[in-house]
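Just the one chain here, the form predicted alone, laid out as structure tokens.
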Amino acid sequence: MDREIRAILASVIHPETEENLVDGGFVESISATESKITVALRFRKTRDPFALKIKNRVEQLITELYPDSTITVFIKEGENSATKRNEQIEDMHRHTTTSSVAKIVAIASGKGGVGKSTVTSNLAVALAAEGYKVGVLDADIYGPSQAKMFGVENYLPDAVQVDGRDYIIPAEVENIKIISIAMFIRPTDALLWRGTMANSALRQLIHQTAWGELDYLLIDLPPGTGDIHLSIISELKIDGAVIVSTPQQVAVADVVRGVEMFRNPNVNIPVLGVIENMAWFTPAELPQNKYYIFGKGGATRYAASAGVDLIAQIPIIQTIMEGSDDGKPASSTSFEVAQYYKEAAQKVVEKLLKNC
């Protein structure tokens, strides 16, 4: 009767996993009697969207071949799988591919729109440009645009194994090894995720990308202050951040709050410094002049009066915004942007060791 039962449970699959409830380890037990039959099922994740809807064709199927008995199927979470879960993040750990990486740079934004993708991408090219390895770790989970910035939007990432763990094999663009989630859905899909599953996601990312031996890891963070950025600094030694804003006083007050975010004492990261974008426009035919759209110096002042540094102001430049349409951050294309971004890069080397 047991291998009846079973066989009906393999018939079943997780519409997730793509496994059958028997090979996919979630029949915890089997209790038959010619009068009574009890399963239990115990799910990996705590409220398994697919539950109840499995639990249900469980019961039909077992109660059309047996409709005399008593069916009682069991959904069960907690321990068991927590355990699982808890040991498998440990296993993740003790085997991070971050071993190698020298240093570890997050780039942050009090709020979006100011160009904090885009400062990631020439500044990991700027580093790129003076012989350090470099990384770039897309972490904007809701909000992707790395692959898009080095222009690897169709690029499908293949695993290697290696002791018997699977590890992802990074884009790489100019010397630099970039992985992003946009890398594995369509663009056209919306992440329905919650934050535990972005979490899982974003935790596979960080530990078992092959980044090898790098000088640099840039971490692309997503604008604000939230659960990304508390699981990002729960599973990474960060050595510093640098924030990112425009001069505009809207974007300046949400500075203040990523600042204090990384200062707070249970998190306890040194700030770097401030990358003040889109500082001024001036038009080529009037290269004397210089128009402040979004204000003037607002990020500069604030820099000085929180005791931060100003890393660089970058302005308005036009190839800047066609090098990320493009898939060619404008770092590697244009002169004029090198020149800002390399002494933006030489700074965050300079505050990075003077923190060693």
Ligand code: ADP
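Every value quoted in this text rests on a predicted model; they were computed, and no experiment measured them. Residue numbers count along the first chain shown, from 1. Note that the rigid core is defined as the largest set of C-alphas that superpose within 1.5 Å between two forms. What changes on going to the form predicted together with adenosine-5'-diphosphate (ADP):
Annotation: Cα of residue 327 displaced by less than 2 Å between these two forms, core superposition. Annotation: Cα of residue 302 displaced by less than 2 Å between these two forms, core superposition. A displacement of less than 2 angstroms separates the C-alpha positions of residue 348 between these two forms, with the rigid core held in common.
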Contents of the next structure:
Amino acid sequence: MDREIRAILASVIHPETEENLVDGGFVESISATESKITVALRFRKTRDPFALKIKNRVEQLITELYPDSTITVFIKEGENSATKRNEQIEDMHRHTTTSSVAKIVAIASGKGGVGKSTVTSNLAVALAAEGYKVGVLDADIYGPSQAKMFGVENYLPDAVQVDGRDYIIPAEVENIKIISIAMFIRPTDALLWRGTMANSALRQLIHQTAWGELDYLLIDLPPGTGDIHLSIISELKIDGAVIVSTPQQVAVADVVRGVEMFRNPNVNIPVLGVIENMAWFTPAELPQNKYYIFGKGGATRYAASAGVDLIAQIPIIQTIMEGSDDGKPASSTSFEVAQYYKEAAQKVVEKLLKNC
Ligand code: ADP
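To complete the pair, please output the form predicted together with adenosine-5'-diphosphate (ADP); the form predicted alone was given just before.
Next comes the full complex, this chain leading.
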């Protein structure tokens, strides 16, 4: 019913602005049941001379279609806060700082604790080592850890004004720009950050961070699938997604759901592939041995069955863990780790090129 009423409203033109009521933003609300239809129209101008005429016309048209319903059309005047907010959001989109970013890659996982943030930071270091300009946006509101991984947890972002607009200055470590939701909240408040508050803060980070020119922006998403993912996805043009999983997790429902979320026709983000993290362990004294602590071959099997590429397999390496704790991703200090991530980064670059 709402659709029919909206169609009626779209057929009525405001004589002065020459816009129909829907496109012109005159429709504030529609509530329709079989017996009762209520429409609220909002006119920006107070005492708009056409308001009454339009109200009568709308009532008449709806009555023709639903003669047995009680029809009420309200007139409201002045700016509506929702309209203002929408204008602000549109304004943000128009001026988004991500327009100077060549490729945006989302790093996702079905569950927490599989190494998604570790992979994000090391991949960023590997891409920077290849000579690319890289940024990291930590959008993991449930466990933001990028600031810690890069050793900038005490960084307090400044804002600059350019042409009357505020921009947030990201931290910068070895040519990698980093902004994290953690830089704006106290750790003790993190759990309170749900819903609209987190969404609007993320939206600001997404559109107002002064990234400058970037080749790659990596987004560390929260684990799982949820509203926050959908809102990030709808805010940005993401060029590809990388799924991080441990071997035993790889084919479980969480990962499958993650892949399906990106592949959903309404989302339509190419899944570049899976990175299998903690794939095996090799003790220093037995360099030829590989111990598949979390199972073997899970990622390969899943990748083949789901038609997803296996981008890389990263073993359990102590320096990787130490690097996260010390605020220096191990790719920048360990040759062994750097080699694994170099290959992963090259695959990601290649896959993005192919997807263009
Ligand atoms: P997530 O972002 O998925 O919650 P993290 O990146 O925080 O997971 O990683 C969880 C823990 O596992 C961290 O302590 C990290 O240092 C460690 N870790 C991740 N990958 C590896 C690895 N390949 N080898 C050793 N430790 C790892």
